[in-house]
Structures are given as structure tokens and as C-alpha cells.
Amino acid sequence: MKTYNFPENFWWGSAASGTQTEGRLPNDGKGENIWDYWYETNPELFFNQVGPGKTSQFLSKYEEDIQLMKKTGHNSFRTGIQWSRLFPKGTGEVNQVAVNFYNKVFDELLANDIEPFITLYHFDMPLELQKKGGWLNRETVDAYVAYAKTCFELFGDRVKKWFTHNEPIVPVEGGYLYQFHYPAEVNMKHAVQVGFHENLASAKAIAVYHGLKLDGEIGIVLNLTPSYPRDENNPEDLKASQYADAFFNRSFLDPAVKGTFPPKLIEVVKELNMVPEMEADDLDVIKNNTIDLLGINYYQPRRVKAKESAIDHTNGPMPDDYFDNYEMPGRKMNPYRGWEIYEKGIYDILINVRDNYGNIRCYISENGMGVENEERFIDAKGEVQDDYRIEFVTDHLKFVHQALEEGSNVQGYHMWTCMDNWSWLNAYKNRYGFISVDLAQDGKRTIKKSGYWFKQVSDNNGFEA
């Protein structure tokens, strides 16, 4: 046995996002957006056609979590207002209903000691702005920071950690490459574009939050998936890795940390005529406005070989055309999710950050295991018993903690999620909370095993193993 121990004032908690969590209540003035216009209109596409509607009910239930969180070890937890509950329409004006309950929420983690960790866009859209293009349209930059600027002066005096974006690669993919997310296009030019466009207000929201001298730090949460070759001493295969990394991980790392954006990134989109529209300044708001801290969501490696099968040319030029994924034989997996489980990844992207970032202060935002029909680990105490989670959860600590005795400058650790919650097209698909939701109760919470084991991590800032 081994003891591993955290520095002190370490961040132990876990992630999840309004959409995902709060639900709607009648007379609750939250607007559409692009989660609920899609489940209206396309229900089929949602896992048991279970949409956002209800969620996990956090608008109802958020003082009974808040104390779920205490009892699970919290001492921080990340959240995030929903942009379409604030401003139902995107812009004009805003909901007093909204401000009201996210007043409440923030005082009762404050008096609880859970700190709010608070991400300002995590995939949902206005619907009233994305029927004018969304992030296609250089307006929705500007009502974003002017959301932005609302959101610091309603809630800045308690919010200390704020964070623009939440996994932003994830709307260009979804949305304008592989169809996972609404408007789920499949046209690269305008994928540089929604990341330029993204890009861009994270640094403008960053300008106006450090114009107003608010006693606190702004950062960004990527998921960084580094990007492995098959075969390391083959240059073609090495090649395909720097592609996938300067696609899927760099074209936000290196902007919202260094001001600029990778070479091999900008090689591709001016060899295919894909430089996106800008203005003037736009590239010197980007370079003079970087982050004060990184979050980041770790679930699975990529892996990637050269480009050995043919070009689909179907809907023009991909990422794909760069290289080809590659199965590594002998991987462990979760047949749930469909992904590798990787542990050593998460302490080679906290040394990448060392080395090639500036060692910026950041901390795991999200890392967890989303497991199908859990109920079959019930036991007669009706505690889920997933051992599997505080396996993988411990896995994956043992090398932050390696990081850290290397200099990684990593101040934290949350899992996804607190309490299951309602995940995008795949709704209850898999669940990943410390806390168990039975939708056939109304929502009836239960601590999980893992909620109870990481309490334990928390008190003791470590754990043996």
C-alpha cells in the first residue's frame, strides 16, 4: 500500500452543466435553445426519447444536492448558468426568475463551503440566436459578451472561478462535423469558422472580466484528448498525431493559453481556403487576453496512424483526410461508452502543460466512467455498489498525483458528474454520479459507494492504495 497525498486547499469535487441538471419549472421564464428545439422536433434521436425537460430537477432539488455534495466531499463543484435561462432570447432582456435562483444556488454552496466553479457556455445555444446562425454569425460573439459581462456583475462579487467555454471543440464537431450536436452539419469551413468565433469571445469575455477588476480568475475547460501515433519512430504515423492534436486539442489550447494559433492548424485552413472571416484586431484580441487558469476533461486517448484509407469526399474536406484512427490491440475499454480507459493519459497532458504551457495553474475539471443499467449493482440497502468507478477514479489519481511530484502545476480534481444526470442524445444512457437518480421516483437521490469513498479522499486529501 502506498499513500498518496494532495496538496492542501486541493479542489475535490465534481462538474456538471445547467442544461444537463436544472430541468424547467412552470412560469420559470427560462427561453429555448438548441436541446430543447431538437428534442421537440427530432425525439428519436434521444435515448428513450427522454429530453431535457425534466433532467435531474436541480432547479427543484438544488439545496437537497447542495447537502448530497457535502455528504460526498465536496469542498467545490462546477456548474454553469444557462445562457437561454438568463436571457431567454439570447439577448435583451434578462429573467429575474433566472437571477433569483442562481443567487440562491451560489449562496447555499458558498454557506455549505463548496466553492462555484462557473462555466458561462456549455453547448446550449439560444435558439432565438442560432436561427440566425449561432456561432456562424459574428453577432452571437457580441451577445455572448455582453451575456458575459451580465453574468460578472449579477454574480462576481461570489463567483471567484469563471470559465468561458466548456469543451468548445465539442460544438465544432458535433455541430458542423460529425452530427452528434445540433445543427449537426457537416461542413469544415464552417467548423473554422464556430471555432474562430468561439476562440474569439472567450478572449473578449476574458477582456471585459479582467476590465472589471473582480476579485477572481477566468479560465477555459477543453477536453485535451492527446493524440498517440501508432507507431512512435514512424515519421508518417507521427505526422497523423500532430494533425489530430493540432485539430482536436491545440486549435483551443494554444490560443486560450499562448494568444496564438498552432502552425500545422493554420497550414491546413489556408491550404483549403478556410481562413475564417475576422476583423482587423480580432487576432490581437485572442493574443492579448489568455486565461488565468485551464480546466481540464480527460476521458480516452486517440489514437491515430497515417492515412491509409481512402478520402471520402462525400461532404468535401474533413479532419479525417489527415489521418486514420487507430485500434491498439490489447486496450482496455469501457464496453459502456465505447472508449479506451487510458490512465496514464491524464499525466501526460498535465506534463504537456508543464512543459510546452507555461506550467499554467489548472486542475482536472472532468474525468469519469459513465457505466449502463447500474441498477444491476444495487444492493439490498438500495446503494449502487461501483467499485469499477472508485477503481477508475483511483487509477487516474495515482498519476495526477505523479504529476504533481514531477511540478505539474494541477490544483484539483472533479468528477463527472455529482449526481447522474441527463447526457445530450444518449439522455440516461450511462450514468457517472457519485449520487444515483431514479427517474421512476421523481427523481429520488442515493449515494453511491463512490460518493461515499470519495468523501473519505476529501477528508483525508489522499488516499492509500
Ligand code: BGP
Second form
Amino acid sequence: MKTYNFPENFWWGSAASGTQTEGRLPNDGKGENIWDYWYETNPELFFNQVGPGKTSQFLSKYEEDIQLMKKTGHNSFRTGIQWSRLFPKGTGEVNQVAVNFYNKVFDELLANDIEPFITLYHFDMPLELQKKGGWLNRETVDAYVAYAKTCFELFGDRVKKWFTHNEPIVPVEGGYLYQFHYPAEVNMKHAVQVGFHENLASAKAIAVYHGLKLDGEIGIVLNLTPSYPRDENNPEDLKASQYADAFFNRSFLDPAVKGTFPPKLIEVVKELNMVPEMEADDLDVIKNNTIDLLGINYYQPRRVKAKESAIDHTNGPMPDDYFDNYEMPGRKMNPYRGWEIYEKGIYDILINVRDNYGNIRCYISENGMGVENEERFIDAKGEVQDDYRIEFVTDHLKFVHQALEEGSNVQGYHMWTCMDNWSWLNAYKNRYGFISVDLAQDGKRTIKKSGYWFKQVSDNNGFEA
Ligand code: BGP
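Okay, that was the form predicted alone. Show me the form predicted together with this ligand next.
Now the full complex is given, and it begins with the chain already shown.
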């Protein structure tokens, strides 16, 4: 047995997003975003055809939910403002019903000593803006900056931790390369432009935030997937892993922290003649407006090897032209999500941030385990006995602790997620929460074993294991 103590004021909590939790109420004034629209047009794409309207109903149940956060040891909680709720058309008139709702949520969190961490963009492009190209269109950058400014002005007196994006590489991958977000294109040129505009939008929002001189911090949340080469001593495998790292991690990590793009990425876009369209001072804006705080989402590593399979030219160039994925023999898997579980990855990320990114203040903003059919584990009291989740979190926290001992500037750990919630195309397939949500009983909430366990960890600011 060893005791793992964490620093005073360590952030214990969880993360969620607006689209995945809020749901809809009559007259809520929310406009459509790409998820509402995609579900209306293609419900068959969504697991069991469950759409975002039927989520965990945070909109009506937030007071109860905040009490449950307290019972599960939260001192902080990240969610997002839904852009299409605040601005139903993405620009123009603010929806006062939404302002009232977010005011109530932030006040209620603070009244319960839970600090709100707020994401501005979590995959939820307002439909009206998507119709004009979404992130492909430069006008979206301006619309986003105006939206961000409104959020800072409306809520910045109480919200002190802002995040410009959640996992900005995901709309690039999902929307423009691998077809799991709307508009589900396969178009590398578009992918590059979208990624550039997201980076630019982030830097511009940071500039506005800093200009307002509010007393808080602004950052970005990135899903960092360490790229491990099959064989570290094989230069071709190593090179493949450097490409994967440039595409999927450094494309946002470098501009966010250092204000520059990684050389490998620049080399590829030049070689492919896909340098994004930009205005004269864009690179300076990115250079001069970097983050205060980094959120790190970690679920799985990426393992790669030198390209051995034939390059598929059907849809033009793809990131996959530069590496092959590698299935490491004996890897530990979460079979429900199909993701490898590799706890040490969280430590490797933190050490990389310590050594190569100025040891910027950071925290684990998401980590978690989605499990299908959790009803199997419900006991006589109606509580999910999710020992596997406790084990998963413990094993990751041990590595966070080790990184702390070795000087990492990691400030907290947030679980994905609080209540079981709606996971995009996977809808309600895999459950991630500390608290279960019974869809058959109007979203009835029940704290899982892991939720009680997390309360103890938070109260003790550590654990023994
Ligand atoms: C992260 C996202 C979340 C959440 C989580 C779980 O990438 O930030 O929105 O959904 O992953 O993944 P999934 O929903 O794909 O199972």
C-alpha cells in the first residue's frame, strides 16, 4: 500500500458538454446545430437512433445535478456554452432564455463551491453557419470571436476558467477526413483549412479575453494521443510516429502553447500544395496570443509503424499516407469503445509538456472509460458496481502523481463524465459517468460506486492503493 497525496487545491471534478447534456425544452429558443440537423436527416447513423434532444436533461435538472456533483466530490466542473443556444443563428441577437439558464447554472455551481470551467466550442457548429461552410469559411472565425466576446462579457465576472475549444482536431478528423462528424467529407485540403481557422479563432478569442482584463485564465482543451512507434530503434517507424504526432497533436498543441506550427506539418502542407488561405497578420495573431492553461484529454495512445500498406488514392491525400496504425500484441483494450488502455500515456504526455512546452500550467480535463450495458452491474440497491472504472481512474491517477513528483505543473483531474451522457454517433451506447442516467425512467440519476469512491479521493485529496 502506498499513499498518493495531491497538492492542496487540486481540481477534482468532471467534464461534459452542452450538446451532450442539456437537451431541449419548449420555447428554449435554441437554434439548430449540426448535431440536431444530422440526427433529423440521418437518424440511422446514431446508435439505437437516439438523438441529442433526449440527453440527460441538464436544462431542467441542473439543480439536482449540481447536488449530485457535490455528493461525488466535485470542486470544479467543466461544461460548455452551446453556441446555438446563445446565438440561435450563430450571430445576431442573443437568446435571453439561454443567458438566464447559463446565469443560473454558474450561480448554482458557485453557491455550491464548484468552480465552473467553461468551453466555448465543443463540436457544436450552429447550423446557419455550417450552411455557409462552418469552419471552412473565414466568416465563422469572426462570428466565433463575437460569440466568445459576448460570453466573456456576460459571464466573465463569475467564470474564471475559459477554454476556446474542446479537442479541435476532432472536427477536422470527423468532419473532413474520417466522416464521423457532419459534414462527413473526405477532403484533406478542407481539413487543413478548418484546422487553421480553428487555431486562428482560438488565438483571436484569447486576444479579446486578455484585452478585457478580466481576472481569469483562458486555455484550450486538447486530446493528446502520444504516438508510439512500433520500434523506437527503427528510423522509419520513428518517422511515421513523428508525422502522426504532427498531424494529430502538434497541429494544435504547438500553436496553442508556442504560437507556431510544427515543421513537419508545414512541410506536408507545402508539399501537397495545401497551404491554407490566410490574411497577412494571421500568423502574428497566432504567435502573439497563446494560452494560459492547457486542458489535456487522454483516453488512448496511438501506435504507428512505417507505411507498409498501399496508399489509397481514392479520396486524395490523407494523413494515413504517412504511417500505418500498429496493433501492439498483448495490448489492453476497452472492448466497448475499441480503445487501448495504456495508463502510462498520461505520464508521458505530462512529461512532454514539462520538457517541451515550458511546463505550462495544465490539468487532465478528460479521462474515462465508456462501458456498454452497465445495467449488468446494478446491485440490489440500484447502484452500478463499476469497480473497473475505479481501477481505471486509480491506475491513471498513479501516473499523474508520478508526473507531479517529477515536477509536472498538473493542477487537477477531471473525469469524463459526471452523468452518463449522449456521445455523438454512439449516443447512449457506452456509459462514462460517475452517475447513471436511466432513460426509461425520465433520466433518473443514481450515483455509481465510482462516484462515492471519487468523493473520498477528493475529500482526502488522494488515496491509498
Ligand atoms: C471526447 C469528447 C467528449 C466525449 C468523449 C468520449 O473525445 O470530448 O465529447 O464524447 O470523448 O468519447 P465518445 O463519446 O466518442 O465515446
